[in-house]
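The data below hold one chain only, encoded as structure tokens and taken in the form predicted alone.
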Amino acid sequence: MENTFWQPEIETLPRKELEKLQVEKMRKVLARAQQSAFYSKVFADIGFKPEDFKTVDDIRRLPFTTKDNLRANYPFGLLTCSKDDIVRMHCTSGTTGNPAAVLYNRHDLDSWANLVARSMFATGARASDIFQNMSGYGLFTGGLGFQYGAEKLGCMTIPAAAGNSKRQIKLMRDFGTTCAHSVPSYLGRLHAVFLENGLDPKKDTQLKRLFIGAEPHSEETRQRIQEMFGCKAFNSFGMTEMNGPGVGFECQYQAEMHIWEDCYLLEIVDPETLEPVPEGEIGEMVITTLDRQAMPVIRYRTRDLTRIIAEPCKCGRTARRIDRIKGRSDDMFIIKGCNVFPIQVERILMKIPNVANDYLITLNSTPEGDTMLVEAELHPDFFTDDYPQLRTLQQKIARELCDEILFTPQVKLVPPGSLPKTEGKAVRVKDNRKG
């Protein structure tokens, strides 16, 4: 068990024990959370007490918290604690109006740790491992997440941040780095500098394993990353407001996402009419802290549309599962009466081997109408002028998307190295229309 499990005791709880669990962490929640200026007002209004609180069911009785609600009480609004407990911040990443901040006593922040020493465990990550961290490290979260968290397991780390690719591999060359956390889409542009000095990642690399997270993605991204690297890529999910990594994430089967549920409170809604969707179906998620201090958080909307996988896991983790996440409700745009999440466009590019990894969606306004240009990089190997043989992978390309949005977006094919480029999240879309 000592060789499957970081915390057996708690990763295969029967599920009774851990409903149970959750009962008696939500209540020490509620207590917590109405000592906070927001939730005590928000408990007053509908005359709610944290003794009310039986059964995982009565969740349903509170009202949703929302990014929103986070900014209009930012920056000390839902503190629970005292100013001087508070040991680190971070908050999201908004360019406009206050950002959502989070807070974090030394108790989140040993919690945090251990909940991404336990997913990286997951994985088959151990204290022998070589972590080399390609992420940004300030106020985003995935740096000084998954640091500490690969410090907790016993990883030598290599604190790198991202981008410098030359200096990436050359930490990795010398180090042995072994294991990994990068953006999916920075993955790309890695491999691409590996190959323009002469290197190929799976001869020349010892690495065994890539943590991806961040930004959503298809399985067809995950499956060229694993290709160019020629090891596993552990999808995971987090988010600032519920803490940042480590709140799911794939075991070594890679069989979709464990959320760690004696930490988080798991509600799968309609985002149109909030009610709970029956289990398998998609919907939004919604996340309740189960065991942060500084600055609980119930009920929150993360916009992000997955479902519950209720099969057990053959790893033995009674944790319940997410299916990958399908795209983020305000990610979508309407264009020509049609709902378009740009993962759909993601997945047709990807499928495609004549086409790199970097793709620009741009939306414009004409007096015709709303336009759609999709502009994706040609792969280096697949790179041509000609034109004749351009025009019709574009055209191929433009009906495979027709088949998956229900509309035919212009298709424009640019040269490898073309597209901007970002150290962090990549941005997909660009909209310039009005309103």
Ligand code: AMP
The other form holds:
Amino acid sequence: MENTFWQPEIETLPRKELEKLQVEKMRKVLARAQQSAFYSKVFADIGFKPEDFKTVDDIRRLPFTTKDNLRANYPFGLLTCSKDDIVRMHCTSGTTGNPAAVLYNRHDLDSWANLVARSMFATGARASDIFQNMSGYGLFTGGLGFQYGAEKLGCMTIPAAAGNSKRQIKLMRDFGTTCAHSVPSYLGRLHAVFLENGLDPKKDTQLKRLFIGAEPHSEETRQRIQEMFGCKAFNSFGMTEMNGPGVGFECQYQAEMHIWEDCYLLEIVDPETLEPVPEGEIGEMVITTLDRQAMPVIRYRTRDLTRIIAEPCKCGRTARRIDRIKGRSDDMFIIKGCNVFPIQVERILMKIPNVANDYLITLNSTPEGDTMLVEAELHPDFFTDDYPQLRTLQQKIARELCDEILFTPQVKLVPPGSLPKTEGKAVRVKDNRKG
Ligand code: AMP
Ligand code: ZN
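Show the form predicted in complex with the named molecule, please, the one above being the form predicted alone.
Below: every chain and molecule of the assembly, starting with the one above.
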């Protein structure tokens, strides 16, 4: 039988044993965390000792850690070891003030690479694959994170980095790339460049798997990507504060993402009360690192909204799955009294074949109240400047959006390629109402 697991014992560990392992690891993590300036004070303030940790539920005795805590203690406040032992840092893309920086020792990098290798293996990727990483390298974790993970798996790796679509296509074709990683918002543009050059990725590449993540995207977007490239697209969840990619990943069944619970303790809490939500309900994901030495992070409030899927997965892995990320609590905007997540808009737009992959939501404040404009690029095959035809389609989209978000936004269909592009994660909302 084909070897299905990268680490069979760990990946199929019965839940009871997995919880026992989590408690053991948690005690070690807490003892280490106590060595840092930040957590030694946190623990002293509540009179907590690592040996007090007896069951997984004891996690609730500990306070949460937030991005603001990481920023305020930048750069070394959470470090548990000598600076001499650090071999790398990464940080989030803070545009103002200090970013949240993460420090890794040798063990942490090995453990991270192993989790990315485990994730890729779970999708069916193997050492014989040729892996092209179309993610930005540098401080962004999607570059080096996938690089070392794919090398650990044994793939031939192509560190193509982000952008330069013509070169991506040439590399893909010359080296016979079979799997690739990218932010989902880039893949529509890459596909357009294939077509402009008279190529069809379904016929003219050997792609079998795409790993897509680092930004929210809908199931409709995944389906589009699969159709455009004629291969499977697997959802990949990660965040810098938790290493980067390799926190959660879909297995070969593409049935939402397994969180690697031997290395991450998972909680879902109500973002208002911070109490756990009943299993299966949507709330904010809170994660504790269980295998990080240089800089453990305890009860980190990710701001990502999701739910736990309690049913075991067909694949036999015992790590629980989380549902596709619904959005970040800080991505949500309120307009005309309605709470809107950009992904709700995306889901409606991506169901409409005439609409291409890029869209932008602009919020303005006017004397008559706040306005929301949804601009969406038209698909080149459906491009028209026939105004009545465009207007009918705009009205249809506005009606469908109203059913979803409970008021009617302005909708404007724009020519293909006309909206601003970014090299990394897509910017979907421009809120001009803020200061
Ligand atoms: P970064 O630290 O820059 O990698 O950003 C991490 C954030 O990206 C997460 O907290 C999520 O909000 C988002 N993210 C990462 N992966 C996914 C995914 N597969 N689906 C939705 N959002 C994601
Ligand atoms: Zn599975």
